[in-house]
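What follows is a single chain, given as structure tokens, in the form predicted on its own.
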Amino acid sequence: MNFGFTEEQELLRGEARKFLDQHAPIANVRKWVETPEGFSRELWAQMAELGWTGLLVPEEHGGVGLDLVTLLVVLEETGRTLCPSPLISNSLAARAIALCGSPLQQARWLPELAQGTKIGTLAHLEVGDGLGVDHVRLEARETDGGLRLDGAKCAVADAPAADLFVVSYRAPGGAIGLGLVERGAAGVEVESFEALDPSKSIGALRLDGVVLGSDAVLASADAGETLEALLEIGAALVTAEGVGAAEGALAITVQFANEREQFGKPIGTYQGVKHPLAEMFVDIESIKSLAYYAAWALDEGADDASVAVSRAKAYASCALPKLGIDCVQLHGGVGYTWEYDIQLYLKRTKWLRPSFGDADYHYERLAALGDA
């Protein structure tokens, strides 16, 4: 078995890094997060031209038709520069429609999502501390013309930029359903919130008498299984992006340790600095291996895919916030100031921890899956 990436994936990694270093350095990121949208539409269009927005979309609908492992390669690089974009959200929306959308729904939405002319996201979380499928409380009621939704979804990633929301709800009879809600539909209100990580846009979706016609209800009979699969994919993808951010934070801290002097020597020569840096490297490599396997297992439909995802996300949710804190501490007091980039990486690791389930959620899930 070949445990490495393909030649094409390594080439993609190199080109992605070159592109992001040129077009999305941290100085540009700082400018973009100060704008109302929080990201660059121009850069998003360039990412679409490169095919990144359509990596998971089948070729017959204008996408590239590749796998999660290939998307993971790109996300590592976007994480390294903290590049703000709705790439994960858009990919999840596209995967939802590809998995259980009708041929007409796929033909309607997938080409636009692949081309980046429309941005999609998953709207699932509600008030409370539950992440899983069992915690969907938004009820759909039968009405003239379809199903009526009244309620809200909170902590919706990239909601301020989204044109299309894949909304989870509980259908009449209690089954889980997934519906497509357009931003401009009657009764739809999108509210933007300030996030801990300024490079991650977040908001709320409020639904007041929104009616889902038959063309807006994703047709699969096993929408609950699809939703569970989307949550697992989301956990794998944010972990991959977190790996890239951790590598970026470590590189910045190593550079600082080699430049900052105390007692006539770079602080990187002291064991009190070298040892934490070495431990960070070990943690990153461990999470990287778990994340790579999780993405591969999801692509292959492996029996242990769910276990692999929770292992990776649980470890990342524990180790990466600690890494962010340690990197700031190794910078000393200046690490907390806005002028230094390392504090932005700390915020990303803090954002990662609860996204698609924190460590407690995934350790409990592992116990339930029999991997205690």
Second form
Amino acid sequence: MNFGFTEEQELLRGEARKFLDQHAPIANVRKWVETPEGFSRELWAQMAELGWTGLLVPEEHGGVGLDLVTLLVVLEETGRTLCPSPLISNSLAARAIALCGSPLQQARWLPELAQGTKIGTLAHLEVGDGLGVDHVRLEARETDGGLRLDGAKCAVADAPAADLFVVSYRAPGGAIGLGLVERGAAGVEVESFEALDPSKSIGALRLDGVVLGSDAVLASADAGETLEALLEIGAALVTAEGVGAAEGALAITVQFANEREQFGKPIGTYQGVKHPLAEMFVDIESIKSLAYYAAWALDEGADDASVAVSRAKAYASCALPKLGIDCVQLHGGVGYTWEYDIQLYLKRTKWLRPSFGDADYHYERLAALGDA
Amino acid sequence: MNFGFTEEQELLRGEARKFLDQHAPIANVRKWVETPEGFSRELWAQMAELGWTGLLVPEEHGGVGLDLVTLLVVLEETGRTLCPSPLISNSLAARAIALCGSPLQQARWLPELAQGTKIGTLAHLEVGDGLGVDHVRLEARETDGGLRLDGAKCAVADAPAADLFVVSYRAPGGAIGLGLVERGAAGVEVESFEALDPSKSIGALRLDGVVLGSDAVLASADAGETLEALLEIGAALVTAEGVGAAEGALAITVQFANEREQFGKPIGTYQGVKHPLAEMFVDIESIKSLAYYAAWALDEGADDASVAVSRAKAYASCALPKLGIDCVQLHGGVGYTWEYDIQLYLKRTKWLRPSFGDADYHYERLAALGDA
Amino acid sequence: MDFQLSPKEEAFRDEVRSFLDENLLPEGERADDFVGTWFQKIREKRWVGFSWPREVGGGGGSIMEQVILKDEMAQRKAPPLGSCFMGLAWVGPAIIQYGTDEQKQRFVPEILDGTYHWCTGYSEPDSGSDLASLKCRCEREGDEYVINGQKIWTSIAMWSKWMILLVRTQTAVLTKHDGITCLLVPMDTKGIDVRPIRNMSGGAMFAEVFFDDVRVPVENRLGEEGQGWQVTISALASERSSIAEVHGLIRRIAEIGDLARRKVKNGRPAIEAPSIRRRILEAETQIEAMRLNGMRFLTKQLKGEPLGSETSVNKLLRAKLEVDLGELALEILGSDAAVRKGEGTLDGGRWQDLSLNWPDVVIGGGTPNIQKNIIAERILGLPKD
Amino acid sequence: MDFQLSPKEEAFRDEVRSFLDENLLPEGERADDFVGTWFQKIREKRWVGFSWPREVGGGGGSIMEQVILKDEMAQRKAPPLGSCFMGLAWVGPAIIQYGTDEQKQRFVPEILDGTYHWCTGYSEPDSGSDLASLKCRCEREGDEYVINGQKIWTSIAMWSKWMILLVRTQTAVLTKHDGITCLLVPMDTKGIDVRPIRNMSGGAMFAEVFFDDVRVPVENRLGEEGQGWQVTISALASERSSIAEVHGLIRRIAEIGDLARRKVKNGRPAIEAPSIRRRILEAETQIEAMRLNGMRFLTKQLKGEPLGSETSVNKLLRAKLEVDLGELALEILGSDAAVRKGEGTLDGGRWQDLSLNWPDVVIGGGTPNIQKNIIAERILGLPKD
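In place of the form predicted on its own, output the structure of the form predicted together with the partner chain.
In what comes next, the whole complex appears, and the chain from above leads the way.
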């Protein structure tokens, strides 16, 4: 019985933290988010060298062949400093191809995604904002040379930098399909939006007569199941990154509470400051436990994996936005100045809430999963 | 513009507080609640002399002919000391007869209810716990000599002491009817239950072939509307009494926080104690405003009276049970000893929650009333 | 209880309504120069500075008339009652009460005309919620005061011509409220450096203001030397029950309800999600409580009782609502909330901005923790920290 | 991560399961003398005092085996692992660590056999959460200690034969933790007066205990004079991650879900009300968080790291849940909640009782405010009040 990390994972955590402290302090993050792509290509290349971009990719395709629990360790650390990168999106795209790509598709894409030379993402949400698999409306029509897609995917994470989009659609007959759409292909247009959280990239994918050849259609028999799995993995990963960010926010606020004096005492002396900080700690520990278990359950294909994911994300979606607001409020006026970092964390918690399903979504899902 | 009480009402409040401080201090309340009836007949007679029992009864029937706002002033004061009495139930029964009783019925019952020599109550809820008028299931069947009732009414407030029950039923044809059932009549059985709040009386009314003669049927054309009005008045009145109790609980807890020392300081010095008390004050002020307005709107027949009542009761049903718990918690261990009074207030807040509709009920009602 | 107006008040309300009928076009139809004309017209009606005595150019309006005026204006989304916000809110009242005749003649008409903006130099970096602990140094040299120090959270300092400033003229004092002096300072004086503070939503409403040997003539002092605390706090303390501001919240929750009907989330209108519907109803209930609280406090004022710390009740409720309404809107927006600006963002990203702008209200007016201390200590009588 | 048991642990789990299969009948089918037999059997298996060294009569069980044992027992609603609750929880461990050989030989077997109850005399009327500020006076006269003073919140004092008692033998001390002595006191000693404290639900679990010239022989001292704080606190501090207690909450929320399906409210099963369904799901999620938190803390212990103040995390969650589950049950009951006992009361008024009994857990274990202080000060490093 060991509900903890392996020695290798603990080493990785230490290495990641050291690397990020050195190369991605928040001062750098602030510079990167002002650039058009919103992250550092140089840092991305270093992350690739460390093996992070290929963490989930099997070794035979140039990856490290590790599991979600290990990726979670890295994401907690990138979350802590709000380090921007398409790591989650890229991992999801790679996982999609690893799960249901043909050997040719895997050989074509996995090495590049693993090495970070191509960036992938999942393009699933549409107008109507339906996260559930049933809500896919984008129709694929049979045409010469394959399936033709006309429509749009919105709120696509990391769209601005993505080279490859794993797109969900309705195949003729109504089944869910997953297709590979390359940036720059005929009829593909990528739009960049200003994100609520500047350390996150977001955009839209417009498909105007894009044709998916057979090499671009992922094995369709269980695409719906794969999509469901990707959404669960996404929820677990953003929760892990979010709880890392929450730990960062708590640490900053605790430091502030120890240093800032009011009426002759550090404000951390007052229970009005102290108790909300203690409550944050309770929430962070609880989300950690739920998220660690969810990642493990997904890795192991445990029976309760879906329930575990929804519990983790539901708890995080409720608790973390409140935590972000409380941290800013405990800072008083300076907390919401551009100059202080704490407001960046607040924005991350707001970004996290709907990402891969908010509390309403996941509690309804839990009810549907027979939990009540 | 005057959202305050009249000079007469303020005088009444002063008089009521003085009277209750003198005759119904909590030490007496504790004694009365141990008796089978749960209240003091002697105090009830004094309340009658002061005109409280007949406050809503028209002067021509021996009452004082005043309004709900004035009764609310008295109830805030009786709430403050948790003084037990069937005042709300009796007022509702009298109002029912005043609203749709015949001149004969009014002449028969109102003077005795006004003088407190008979005690009335409303018997409406049935198994299935449906407060809304539509949920009445008790069927009245035509029989020789009138309408025959077989069934039961549960959670009847003040049933143990009531002489007269205003009973809701389904008339043949399905319309709502209201009938007068006397204690002791053939087929009438009254049961007493142990109430969660010892300063409240509760019981059940069993009807086994009880026949309502024409003198016992209240004018039936608008009985449904009258019943709806009675439920709204009930909600406004228990809210008023509840907010009075909450003020009492806050006062006790503030005094405790000023006196009790821990780690060398009065515990009221700590923000962990101080801030919850401030939040209670905010809730109490807000419920007062909502309840005062609701009573006024009912008195005036204002368009928004139904909305006003549901807002007041919904807010109170959420905030007051929390207030009761917080007051006990802030007392530490002694708070839940039998010996300390604060636990009696906690029980009152729990009693208040479902009484005339909890927050779920009233928020759903607000939605139905077109508020969202 | 009686929510009727007196015949005189009704007549005044009708006057206001007729004026609005005649002069206030719906928002889309207003001409470019509308606001200028508006200010001129309400100035002529003496509705700018409506509460001030008529002899200084105000309207001499009764408390109830002020409420009626603000209420009608707010309900119709009229522009503000004058453009010089801080001048009208507290600089003017302080000058009227403590100013010399010269100061009154010079400043009051310009405040009423909205000739320029005033800003308020009270808060300092280390004073936080503890305003009276201010340290901005000021020494008298002949006929001048020489100021060195810093102010922070000075709203609209970058667009203001004058500042009402609190400085410390004496450090060896019995209580920290002594030794503070109030000065009226032209913002173009040599040595004043204004640095806007960019906030998390990207805008800048506040500034830091640095004073480096700033010289101000003695006649710019308002009130006596060392009495600055009384001069300024009396105006700050004359809080009004703020019913009019509730109209903004009423409008906002209505718009959020509308948003929930328009926005499709998980394939159905967001309003059909029980948790969204419930939270809208709860917010409406809290806003109604605020409105009614305000009316009870107003009634106290009308009866001639001073308004004390009760106003903290609505400040706390408002702080909570400002945050909650922003969060509620974002939850309704679902995934779209992640996009701040971009095609298809509902209402141009207004709700996202809103969710980042609450600190203007919540922290600016004293943090919730401070409001809770005020209620606990001043109203409930609990010991100070 | 790895939630598998080792082969040895699995074998132990199977042993426990077989034992339960053989010896634990379903709740309705147990004979009157079942509990007596039960205690005898688990005593024979050395599962009473399972964590204690084998040489004093304990079971010498590893941490993981203790967890397995408690877990299996809790899942099957087995009776407790021994009847002398406080003796097993801390009196025994303190005696094993600090007792004389005589004390060990005398008391440890009786604790394991559950011959009688022990109670704990730590809290005093004015000490509240500040345990070390205790004042109960104790003077040495020859070979006796003479005790005068009062204890409060002494659980089951009225049914106990012995008390572990903290007294102050020295008042002029450097820190309040010095000068405290630990005594083992027979409850039938002359001068001891036990007065049960009736609680709000009408029962009495705690008592006040008064000491009037109570004389205890010096050999009843546990540990050195003045070292009582260390003697007792070490046992109190050896908190275990309490996964087993989560089973109680898991069972309770399942029963509440069942209640919501049975109870008709507003004409439909309560479970169909969205707010009720949501709150059940939220509670289940929090309970699962507690369970997993407990497993993480256990993992730390298994790795040999000391468990510190993290246990406050689950204490806070539990305190919140104890209150919330009681309230949730009452809300499901609707109007029926107003009836404490009476015909038709669902489940015999159990839920009403529950909603009045949370303070046993919530306040007994240190109030939530104290737990928050512990987390803030000891884990986060914030300054003391």
